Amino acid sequence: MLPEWVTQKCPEISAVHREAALARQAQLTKPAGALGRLEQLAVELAGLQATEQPRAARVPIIVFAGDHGIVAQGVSAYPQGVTIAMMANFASGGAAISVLARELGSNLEVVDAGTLAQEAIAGVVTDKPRQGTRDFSVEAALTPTELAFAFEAGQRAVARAAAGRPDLLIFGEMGIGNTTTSAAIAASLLGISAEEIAGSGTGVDAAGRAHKAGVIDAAIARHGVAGALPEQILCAVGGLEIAAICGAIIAAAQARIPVLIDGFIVSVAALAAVRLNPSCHSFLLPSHQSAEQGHRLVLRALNVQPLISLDLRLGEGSGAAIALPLVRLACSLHNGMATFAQANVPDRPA
């Protein structure tokens, strides 16, 4: 169903570089462990990047956009036309992620992985098998061929970014209705009810959230995908931008490029990626815990701890972008601090 490359093993963490980073941290002019998670982050990056000097300078951001047929069931507070309008806003520099990318010095690429747009948008890469998914409350969202195309669109985006020798990658998403799709994927993968994981998304009220959960539970039952294989779940209730991110995560890990994971939707794509290819897990660096109800459950399933929690629920890759300066500081501290010997500072007694 999916291309063979999807399950090919990702590189191992470099134990030599990880141990060297641990040894360096022990010699820096600070009490052991005084920089907490920043120390762990630098050590982790050293092993992932197979280097003595972990880096987070070159970090492209790729936003994948897609539309969702499930919007016909009244699950979103916003009309579907917002997806296309926001793609143009990303490309013209007016969106939150556009501002963040400029401030961070990050290249921003926008990929139409499956929106309803019938014509190309200036500044947007079009790479989609169809215009939007089908309404998964009445039929499968995607065919196996469409799903495979979306995975390869993600791989192609990573290949474009890899030409610039990135230190990390950030993936974002845009698509009205995609919190419903993500909740359906997560509920199916985790074998839980939609009530446990479906949040307010773009701002639906309590009644709207209950309706969303009901639509999801009915669809999961209709397709019989609770606890099914990830590719079966993605075909039944998936989204094109989510599938593209899933493929991009695996492709990045296979190229030894760590991924700073964004919020709920990208984390769901990451969970599907790990279920398909467990060896990509090491390359996932969680950025934040969002305000979306199910994000905590997905992070727990991934067994990762986010760097920050700011009650964000914007998407677009914005949470990962906001966390990036912490990653950069972790690298700078690791690489730039003096050791006790270099600074002629007495170390603690042996």
Given for the second form:
2 protein chains.
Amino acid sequence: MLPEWVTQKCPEISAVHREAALARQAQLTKPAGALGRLEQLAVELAGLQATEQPRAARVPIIVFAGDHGIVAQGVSAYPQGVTIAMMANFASGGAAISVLARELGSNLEVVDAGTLAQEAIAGVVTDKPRQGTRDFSVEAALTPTELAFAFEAGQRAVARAAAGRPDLLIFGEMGIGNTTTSAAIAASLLGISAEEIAGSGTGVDAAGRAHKAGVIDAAIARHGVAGALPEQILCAVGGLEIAAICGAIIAAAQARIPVLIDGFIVSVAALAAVRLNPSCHSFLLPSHQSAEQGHRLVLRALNVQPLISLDLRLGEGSGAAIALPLVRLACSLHNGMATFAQANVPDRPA
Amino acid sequence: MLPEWVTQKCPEISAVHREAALARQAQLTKPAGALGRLEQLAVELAGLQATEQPRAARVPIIVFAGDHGIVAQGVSAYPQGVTIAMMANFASGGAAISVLARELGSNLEVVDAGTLAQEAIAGVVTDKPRQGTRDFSVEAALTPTELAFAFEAGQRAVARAAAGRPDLLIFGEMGIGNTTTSAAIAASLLGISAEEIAGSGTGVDAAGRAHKAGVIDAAIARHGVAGALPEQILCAVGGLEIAAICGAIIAAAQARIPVLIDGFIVSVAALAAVRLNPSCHSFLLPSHQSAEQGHRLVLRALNVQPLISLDLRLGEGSGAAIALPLVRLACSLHNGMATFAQANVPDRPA
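Same protein, different state: after the form predicted on its own, show the form predicted in complex with a further copy of the same chain.
Expanding to the full complex; the earlier chain stays at the top.
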């Protein structure tokens, strides 16, 4: 069973602040609506943060890593050891997300939520119930107790970040094999075949993708989780880093902290989070649409429109980090522009 | 006649630096191609800047303003006085582009390239051959001498900015009526009807848009400039700020400074620049696709793919400024990520 807090209701959007933000946008020195999506974003954030001055200044990034037993079935283009090596790379500053965090002034925390690492890695928080998931082509990936542990690991990470009073949060992931796990979760949640949603991941070819889809469909059939409850799906074919992100999203929303949703894997965690606790939905801010085939479907199921679509397919939280400056500029424009009255600019007649 | 420098050849892309950048991208700790458009952007910039470390740190913004005689035909939703009022708003820091320039650490220069202002405005560089263009529904907007002056005003602005050794340049525009002027130029350059390209501008309705298209088509027929030479088109239906931007784009490319192209109006200036001097084409970096109807057609004619599409339709250089952080992050990732060898991460087998 999942912990009780998972289904507790998230705060409401502040209608007062949302309306005030809309009214302010109409007075700024620009044609009405001329800043398009950035206007909507500022208005939405004002409502979510319950403030007159929406902010995206303090945005910590938390990357959760996990290993996947399903890798034994040859579903990934990279060797499994890359998960641990990349965790170390995150911590030592050489990975894409490390560079992005530095540029954005974001604190980067790396959580080993379930990799095969047997020893602690410098600069990485270890918070895992086991080393890697089981191979879901032959047995359930996780027990209910392990799943619950991962949700709480996500909640703990949010609690650590919340001490710094973040304006938003970005969650990222790392785990060789985790596009396979995510496609299995998404296919089960959406009741569709893996063929529709399994992509190339880090770079398998067409034959590799067909193999991956076959492995997923067989597993969904074996566990009987097509259209099952999210917790059943997450135990059967889930991943520890994905479950941790699912818990983290819900915990963030419950603490009134909007989450800038990264690519395919984080979006699948978000979809599971929304299925478990629909009240977290409004706290999900879209960032990008990745090149990974299934992402479009998952974003559609989440009913969110991405801000950017730059053929990214890296994960790590990188897509959300890359979109963050757009959110920051939306806030700066909202808070910093002059009104027609202040600037003595004639508004349109009538 | 346009000044002789306008058609002088721009520098070549450095193939050596481009190849080196491609090779570096293949060694960074990420699946090949996983940073999508940002990889291409860094590689392209390395070739344009002829450097191993592409940069987008110093990016001054120059906004050119002009007034348009065609406003007498009722083509705009806003009164003509807004052009001058907004120039003052740019200079005093209240406009969208002022806020963006502050946030991005960009120097903002405002050039009165041809507004109706009779006196100098504090913080604005005045560099114009006349106050506003003539109403092109009844006569040619500009004489050849006035057009040449505007091109040189653009070149002078680039020369001022070049002293600060910019990595890129952003040009913006302000001018009530200038979507009408731009649509007239684009329709003439592309040999299409105004109906295909005239949009809502600052916010005219469907009837207003039809009127605008009718005014443009009649003017193109009156002046006989469908498919004419760019300089003939710019005299017949052009604008002073648009001609200045056209000159500025060519001058920047000649000085090996890439230009991040803003929305509809700046893109039309870029299209005219490419027609006058095809060698400037490689120095045009796309930023966004605006909500203005004709922008898609002009971007297609320029053969560039926008980075973002956020329903912006403000002008001022704001779309390019909003896209700038993406270019900066592309450079940071290219320059700052570790290689597989440095991070001791196993690259994919084979």
